[in-house]
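In structure tokens, the next block holds one chain alone, the form predicted alone.
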Amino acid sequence: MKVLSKAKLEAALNKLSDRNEVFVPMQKGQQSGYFTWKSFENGQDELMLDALNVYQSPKNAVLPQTEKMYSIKSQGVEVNIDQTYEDAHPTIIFGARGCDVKGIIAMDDVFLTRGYEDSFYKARRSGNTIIANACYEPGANCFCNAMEVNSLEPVGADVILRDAGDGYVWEVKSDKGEAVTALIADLLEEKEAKLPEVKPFIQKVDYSGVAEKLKSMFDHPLWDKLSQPCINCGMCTYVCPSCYCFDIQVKMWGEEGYRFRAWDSCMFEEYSREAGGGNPRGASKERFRQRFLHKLEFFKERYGTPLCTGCGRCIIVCPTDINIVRIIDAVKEAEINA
């Protein structure tokens, strides 16, 4: 088998960036997430392949958090597109867990399938690569397994890494993962490696038969208790590494501008405001329930896999302790009226 030592990591990284935007999980100050190798700066960053997660799930490399779409420019009353900016620039997504690999699948099925494309994602996703990092000890809010998602081999790789103590096995799962490994094939070593014990999930949930009852559940009282904490504030979309709602804006300078978009939340009242003033989600409980229902039911209706990867952010993170694994707990024990 193929192993990459721990000690010729860096230099790897060093030869993957050379043709490559390599995004790496690390901590930079305050805030751990996926940023560029080349930013990474010694004595302040650290690499954190080998923690089990960071706050900034990897979908920046392929859906923005801000986005410039197409220059413009107007004439009287005719607006033309001067350019567009499709990046279909190389990038390799190192160490992404399996959780997040099925997040960026999850983009893949909203943004290139159902007979449309969206030409700024696919050019994204044309160039990148992406390089996993199997999971063998799942961490306390972990839940991966029930939403469908295998830890140890992620679907959807195009190459995985096995953390063996000193180094990684490097096992290869495709023709991207083919192209990449020949970048650092003088750094890998044939040899035996013994793969770590897996581990038990600590988290228990079943999500078996929730989105099928959640079909008749839209007005159960159960969403007034339910929402009750929520502020609205938007983290969990924001950590979730398969949200995908955005607002597309513009910006004008007399007769040229351009047109962007940024990454937005269906738990912002403005989100589905209509532009005659009326919103079909304007209150709380409205917007909680759409993402909860869109996450395990409607999701899964349209593509036939939750949205929801059970990585556990959202449980991190949320200031009103609101937790998905208790939402789809008390939806499993809620009883519906006949």
Second form
Amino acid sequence: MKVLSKAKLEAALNKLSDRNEVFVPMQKGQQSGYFTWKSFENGQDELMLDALNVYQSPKNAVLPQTEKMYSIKSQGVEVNIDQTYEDAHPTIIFGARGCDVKGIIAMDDVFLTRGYEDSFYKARRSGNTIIANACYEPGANCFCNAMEVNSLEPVGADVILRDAGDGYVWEVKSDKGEAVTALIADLLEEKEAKLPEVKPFIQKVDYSGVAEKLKSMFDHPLWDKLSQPCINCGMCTYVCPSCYCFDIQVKMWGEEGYRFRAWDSCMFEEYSREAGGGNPRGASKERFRQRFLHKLEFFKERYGTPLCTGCGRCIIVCPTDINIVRIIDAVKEAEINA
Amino acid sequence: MPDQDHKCTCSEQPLVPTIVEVIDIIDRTPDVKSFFVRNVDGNGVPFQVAPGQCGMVSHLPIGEAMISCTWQEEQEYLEFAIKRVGLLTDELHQIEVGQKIGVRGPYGNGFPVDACKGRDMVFIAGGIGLAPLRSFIKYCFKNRADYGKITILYGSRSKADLCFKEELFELWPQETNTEVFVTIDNAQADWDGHVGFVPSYMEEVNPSSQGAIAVVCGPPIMIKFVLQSLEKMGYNDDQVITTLEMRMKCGIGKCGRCNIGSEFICLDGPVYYLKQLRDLPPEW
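Okay, that one was the form predicted alone. Can I see the form predicted together with its partner chain too?
Next comes the full complex, and the chain you just saw is listed first.
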């Protein structure tokens, strides 16, 4: 098997970065997330390939937090769009865990299927290669196995890394994977490596039948109780590897400007507020319910898979201790017709 | 319902508007104006719109909003009737003929004009809700032989707030086998027509449910009571059609906010049979 020795990891990242923007999990000051290898500062930043989940997911690489869409020139009655900003520059997400890979695959369903291809997403994704990092020891908040993710064999990865102690087993999974492998072929060694033992999941979550059961629970009183602590801060949607909702806004300086999109959140009142003032989800509970139904029911109905990937980030960041695992449990236990 | 076979005729950059010219503007009411747009080279329209479909209308320096296309006149123009309700529409109401704006589309499923052929049609609208229905009404008149009796029932707050007055009072009543009923919410000195709300007036007029299709659009509260009245009058859930509105940003089922259950109203809707809506969470 092909192995990338850990001693050659930095050399590999350097080499990959010659032609690609390489997003790597790292601790950077107070933040952890996927940042570009070129921005890595020796002695200050810390590579986080061993961590299960850094604070921010790598979705930024394919759906930037803000993204320019097109230019606007407006002079009197004349208006022009001179330029659109589809960006297909080559990027690599290096070391993504299965849950985060699934987040991107779910976004592929949204942005690239059902009649319309989003040209901005399509461009970024066409230039993007995913090098996944298989998980052998789930963390305290991990439950991807319950959400149809195989963290040992992440579907959609172009290369899968397996941490074998002093090196990573390097498994090529696609043509894109072949192409990036060729860039560092001289750093890979052909040898045997012992893979780690697969450890059990600590979180026990049973999602089976939940999507189907939720279909008849829209008006169930459990939403009142479950949503009570929620302050609609939106942190869960911000750190979520699969939350993809976006807003489109404009920035003008006099006659020139551009339209851009930015991550949005179903937690915010403005998200669904109509110009006339009406809002189908004006109440906090309604927004809370929307988020969990989208994750656990609606997305599965539409695309055949849940939109929660079991990464556990929202459990960690929620300031009011709302826990999606407990919500799944509550749905499981709920009596219908209550 | 999610349509996996949706055949896309849109551009390869569905989120980027096409620039068009506003060739005419008509005041419909004190707060509704019709904007007529055509390609900037004076030749044709930016896209073909079926009755009930929408366009994302963009005043580029300000913003964009999903607006039902109230009529496409062949390759001459697209007409959008827009009520002044917010930031973008305030600005749109300031523009003058000759202004270039952006549009993208067509979006949504549109009315089932073929499935309704041979049926008596009952159109029930309130306020600006007549704008989307008008595309279907005009389509019926254009293809008059394809449809049975046409009943149009329309109401607004006051006489001044009635949209498309010329059509309501002069053109449509002259069409064959057509009746038009108009009401306003409160009596006023220069009005000798019916006074009262749409649902009760509809029960009074009582258009037969036999073989008929009712198409409803208006403020949510009106829709709610009209649906109750139609049920009383013997209309089944597969004889009632409505068109929904939700806040929209992308128009192509991506940005998230216009969902009701697993449906995206911009893409899978906005037109639904009541029968379909009964299967969705009650957020409409």
